[in-house]
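To begin, one chain is listed below as structure tokens, in the form predicted alone.
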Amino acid sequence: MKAFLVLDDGTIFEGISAGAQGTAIGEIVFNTSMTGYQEIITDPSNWGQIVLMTYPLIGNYGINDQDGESGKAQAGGLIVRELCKEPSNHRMTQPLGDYLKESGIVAIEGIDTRQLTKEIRKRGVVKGAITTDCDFDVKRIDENKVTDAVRAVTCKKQYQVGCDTAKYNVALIDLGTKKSVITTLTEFECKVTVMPAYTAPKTIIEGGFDGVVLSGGPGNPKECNEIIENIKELQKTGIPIFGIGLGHLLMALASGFDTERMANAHNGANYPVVRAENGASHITVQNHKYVVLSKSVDKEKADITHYNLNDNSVEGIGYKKFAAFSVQFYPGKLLQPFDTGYLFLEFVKYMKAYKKS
């Protein structure tokens, strides 16, 4: 079946339907990862966005039951150069195309993804629609508005993920968390209570927690005023706070710093980040289009601990007046010299000191 990719300027790409029939409208963001498409599609940070994969062949190892970052597909749509029709992997449960159809994700293949990527790089923000409707009206693209993204992806009620050797009790504020972050915390001997994004600070303060994690998530951080005010209350308590992705941005706003929309978003698994403390370079996974303005960071309140080697954007902040730090990228879990698992160890160190105080 034919499918069409329609851009907000009227440009039309003709391709082949690779998922569900229908129409998906949203901002198009390109991701440079060569693998990990299942994690990308199920990452809540991609909620409402049409994801363009720059690697030319997607789906070669299919879909499995273990690698999803949430309980369902989150991306609004998917664009690929070629969808693998005969995937092969011992963990596979179904082909990617079948998964997209079952999940209701509209997708297209067979278009020039290189040309489209260049267009996004040039323009910065490109909205569009994938559709199997030959009579699609381009005006619908401008009429489509995405708001309240965090409320759309956060959990509806709190739940716990245990650990047999747990030494620390962590509250994770679910702004659109990835499952892998929760799993990694348990591997660092933490019992994790996952809480809805708009949980009142009083619930956390009186909950006997040793630390708080502000997860990653989708949307414009400046739309999250209620959450920002809640973070301000948590900062006053002295409880250790670890911000990731959107959590990093919200903690910066709560501290009086500023954020802005990036000219080109960071979406991929190969972004180089330098740790200012020792000059070590890390290759990181990122998925964001907003960034903390470096000039807005008050040096009396915080230090910039990490920066991006490509564009010098802020990638990490350490706070001086309370036990908190945050990073823009997704931290790894390995404790090898060039991985970022040390961030979890740093959080554990903060919690250990807090418990003794």
Given for the second form:
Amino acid sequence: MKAFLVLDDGTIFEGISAGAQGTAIGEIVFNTSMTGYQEIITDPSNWGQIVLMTYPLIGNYGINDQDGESGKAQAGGLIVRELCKEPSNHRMTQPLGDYLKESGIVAIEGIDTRQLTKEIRKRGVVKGAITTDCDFDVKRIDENKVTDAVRAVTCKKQYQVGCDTAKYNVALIDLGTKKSVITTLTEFECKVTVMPAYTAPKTIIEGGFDGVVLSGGPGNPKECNEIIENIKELQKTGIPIFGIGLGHLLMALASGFDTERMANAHNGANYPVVRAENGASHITVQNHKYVVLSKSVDKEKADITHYNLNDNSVEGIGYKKFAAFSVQFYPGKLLQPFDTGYLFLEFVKYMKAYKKS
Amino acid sequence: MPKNSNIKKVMVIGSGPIIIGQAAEFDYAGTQACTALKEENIEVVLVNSNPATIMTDKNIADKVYIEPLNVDFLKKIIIKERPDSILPTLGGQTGLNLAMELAEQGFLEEQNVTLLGTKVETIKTAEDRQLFKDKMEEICQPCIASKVVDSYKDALDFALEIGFPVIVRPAYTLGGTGGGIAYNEADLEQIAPNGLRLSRVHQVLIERCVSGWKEIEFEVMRDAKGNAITICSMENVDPVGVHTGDSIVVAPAQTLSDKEFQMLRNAALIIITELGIEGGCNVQFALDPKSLEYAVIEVNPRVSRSSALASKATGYPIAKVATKIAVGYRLDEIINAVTGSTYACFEPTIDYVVVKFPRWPFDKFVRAKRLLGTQMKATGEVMAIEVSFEAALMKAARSLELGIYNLQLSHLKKMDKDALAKQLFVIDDERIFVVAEAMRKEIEISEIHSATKIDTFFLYKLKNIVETEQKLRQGLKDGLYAEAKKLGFTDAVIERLSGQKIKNRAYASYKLVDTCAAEFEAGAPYYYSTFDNCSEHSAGGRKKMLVLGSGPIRIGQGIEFDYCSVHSVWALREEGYETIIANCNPETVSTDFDTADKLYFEPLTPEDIEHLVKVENPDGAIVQFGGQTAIGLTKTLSNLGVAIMGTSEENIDAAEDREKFDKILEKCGIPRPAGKTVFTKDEALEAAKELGYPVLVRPSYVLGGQGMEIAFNDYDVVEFMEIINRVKQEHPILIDKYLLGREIEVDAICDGDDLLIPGIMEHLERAGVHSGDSISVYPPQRLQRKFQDVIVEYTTKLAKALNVVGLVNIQFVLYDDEIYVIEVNPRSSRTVPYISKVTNIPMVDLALKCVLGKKLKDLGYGTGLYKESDYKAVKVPVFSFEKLHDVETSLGPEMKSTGEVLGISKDFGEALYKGLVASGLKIPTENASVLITVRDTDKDEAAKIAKELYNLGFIVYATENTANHFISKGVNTRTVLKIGEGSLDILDMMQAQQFDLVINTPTKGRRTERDGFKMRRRAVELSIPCLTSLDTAAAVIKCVQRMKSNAETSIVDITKI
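Next up, can you give the form predicted in complex with the partner chain of this protein, since the form predicted alone came first?
The complete assembly is shown below, putting the previous chain first.
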């Protein structure tokens, strides 16, 4: 079945439908990871966005029931060059195409993804639609606005992960978290209580937690005023806070720093980040298009602890007045010098100190 | 941590001659290393015995030693040059082993020489099987159950403990030399003792066989600060069991889920971190396709064939970055040369699929065992880039230059379903084609998978190709053409299969290789073709020249043509042209995106070139430097309206077409051995009868004497004709009178009016041994002046008659005081690099200037025969027989060597000695024994050699007849039993290491069952030097004499010549 990719400037690409029928509208973001399409599609940070995979063969190992970053497909749509029809992997439960159809995700294949990637690189923000509807009206693209992204992806009710006997009791504010972040926390001896994004600060403060994680998530941080206010409340208590992705941006805004939309988003698994403290470089996974403005970071309040090697953008902030730090990238879990698992260890240290006091 | 300023003078050790397992990739790596060092203003001392390399050029290093790669010579060079450091990890296993030996002996410490990059201890841990295993256990990285043993008994005990099959891997050998899979005790008895002997440390590893698991490789990099990155993942289409050098490899890995990928990536990074690698490293894993279990197969703590592939696959210059790390830089201080704006500290991401396909020598060695296992057999490889796996595979297949355009081999067509089902279990070089044929015969994917263990992901891709092929056979329906183009079908194949003419042809568009999947703007002009609407190539405003490379390294067409291609690009640049290079060999310097202004990584076939010409529309094309591959595309180019620069298409053809060439010779009054052209066996027999035996039988238009044989009788003619005609011959077969004389060779540069002959080369062996396999001597030592004059005269006449502009190579034979012409090649030749280096004449550069219209008399090197150099140079061939089972090792008109080395000295004897030593020949001196068995006609001459050896203290052995003959000539000879004449026959004695040297001239014919063949093979397998020409034997005797005299050997910095 034919499908069309329509860009906001009216350009139309013809391809083949690779998922559900219908229309998906949203900003098109390209992701340069060569593996991990399942994780990307199910990452709530991609909610509402049309994801374009730059690697041409997608779906090679199908979909399994273990690797999703959330309970469902989150991306608004998917653009690939070639969808694998005969995938192969011992853990596979279904082919990607079937999964997309079942999940109602509109997808297209047979697109010159490189050309489109270059277009996005040049223009910065490109909105578009994937549609199986031959009479699709391009005006609908402009009309589409994404708001309240966090509200759309956060959990409805709080829940707990990890065993009760764990050493640390962590509240994770679910701004659209990846499951793997929660799993990693449990591996660092944390019991994690995942809480809806709009949970009142009082509930958290009185919950007897040793630390708070502000998770990653979708959307423009400046639209999250209520959450920013809540964070300010948390900051006052001195409880250790670890911000990741959107959580990092919201921490910055709560501290009076500024964020902006980047000229070119970071979506992929190969971003070099330098840790200012020791000059070590780490290859990180990222998925963001907003960034903390480096000149807005008040040196009195905080230090830039990590920066991007290539574009010098802010990748991490350490706060001086309270036990908090945050990173723009997804922290890794290995305690090896090449990985960023030390961040979890750092957080644990903060919690340990906090518990003592 | 910027550059270490203590490093001022670095010695780089190359990898020596091209052999199976160590090819042009180390010229690429070494050249990058030297360039990277010079960028840092570090003085570079280069040592490599291989003269056909770019790295041994005077402009690449400051001091260049083309000397034998052994500890003695390296010590001499170190003492003379006093480098402060050695870069050991860029010269393959050879360079690494040598550096380790120097370090272990304490010599480096004594001389205050530091090893740069990865530390000695780390290298030891990575290379020594047991240390490595212990280390992996310590850091919780799973290895395959294995044990290092140093005796056959221990090998057997352990094999029985873990159960057969087991893999035998010798320690410290190249390309798995001497290894193999033993399915039972009998196999083990064959493989293990041989492996023990071949190992430098007399150790083999016996390991659990995980054949059928996925084989995944990671190219990783780490700096001294501890920053570590992965450059590229690669997946072998052939599961574990086939050496990675013999596997079809795809990059990036295709069938791993992110979880599996991250698991192995983390493991690779943990391993290099824990080992403390500083530089590039390759980590190989086996991954169970049914669980998340994996095992580390091996770690190569150096740049490798895989790193060259990864560099070309991603655009990331691994050798260059590894060198910068070795001199102190951190990854985050090195700029990414492709984008020019980002740093080397990142992980390349690609938006296309890369397929590497090995190039095996079985087209030449038709009798060799084609089975693949843990011992590498390929001489070279090709790489292809496309946006689908199918198209990349199709491109790779046609890049092999074996006439494969749709994954079909004609001799497999005849096989029925049952035969194919059985054949699927055979792991050989044709397996992928057997799989495709099985699909054509409708064998189920599941059956193919269970026989081959190839992942169904790849099998379905192959099926897609086969199904599209079937659809094409039913005619070109709507949309099918576009679909077929996306899968990599050429128009020629589409038309052939569909039986229809294509109305609107699609032309290729070109995309960039940029390390970052278009995320950043990239400046590197590195392209591949695909069938999309948008093309990224830029037109450019200057006059541009297309240079064709020479494709995969194979016997007969080696690295020397890459040398010539690269030099022609440099010369064109100097002349102000925009240069475009097309090639498909990932190992080479020519396919470094830094070499030409534009690199097109494409198959060298007519259709691929047509697409390229369509977009680039070059002002001319240079074909004479890319070997027979490029010459073969002359007609294509001129039909496309591209000007052939230099010798015209017409004249190239005249040199190759028998009739036209004979007419030219007749006109010039130049004699050639009498000959006939035939098509059938009967015609051949008649021609042979008329000419008189022996005769030379060969197809026309061939490379490296392919299919060429000397026939001594009717039986031979019948046999050779049958072999030649297995492949359909478009051109007649040539039968020539075979003249048993001395061969002489020249390379000349012509400008259309004048010519310059840099030097005359004389072959040490008499005619009949292919020029690539004979020891070649410059300047001639035995050729009288009058014959040299005749050669200059003939060369001049021929060059004029053929209107040669550029390079020409002519081979002569001196027979009965008469010079005959054997062959004229209107192109660069194998000898150009070494003659350029010895005579100091930049031959390619001059030839190119002539091609562009300049005149020799204005170029500063004069005309006519150039004055003889003070230096003598002896080029010695190097073979890879130990890697290829069942290959006849005796030399003949068909080329068999894979590489070459050079000995240079002012003294001929010393040059010869150095050449032979460099070739790896173990020259026996003290308490040595020699076995001499020769054909009857050689007995008198052999007696002289026996006598000399005897006088040098050798114990001479011979079989009864020969022994009697020697004794009658006064040589004390011991008699040995012929094969099968009793216990302790020749083979038994060889097995017992009774002989240090074997001299054997083959009996007539090519019947492999002969005793001589068995004996020669046994010699190869036991590493006993075996000389099959009495001329070579005489040369070796000279060396023994020299060694006995304890003469001091000099070393030569060729930049001072």
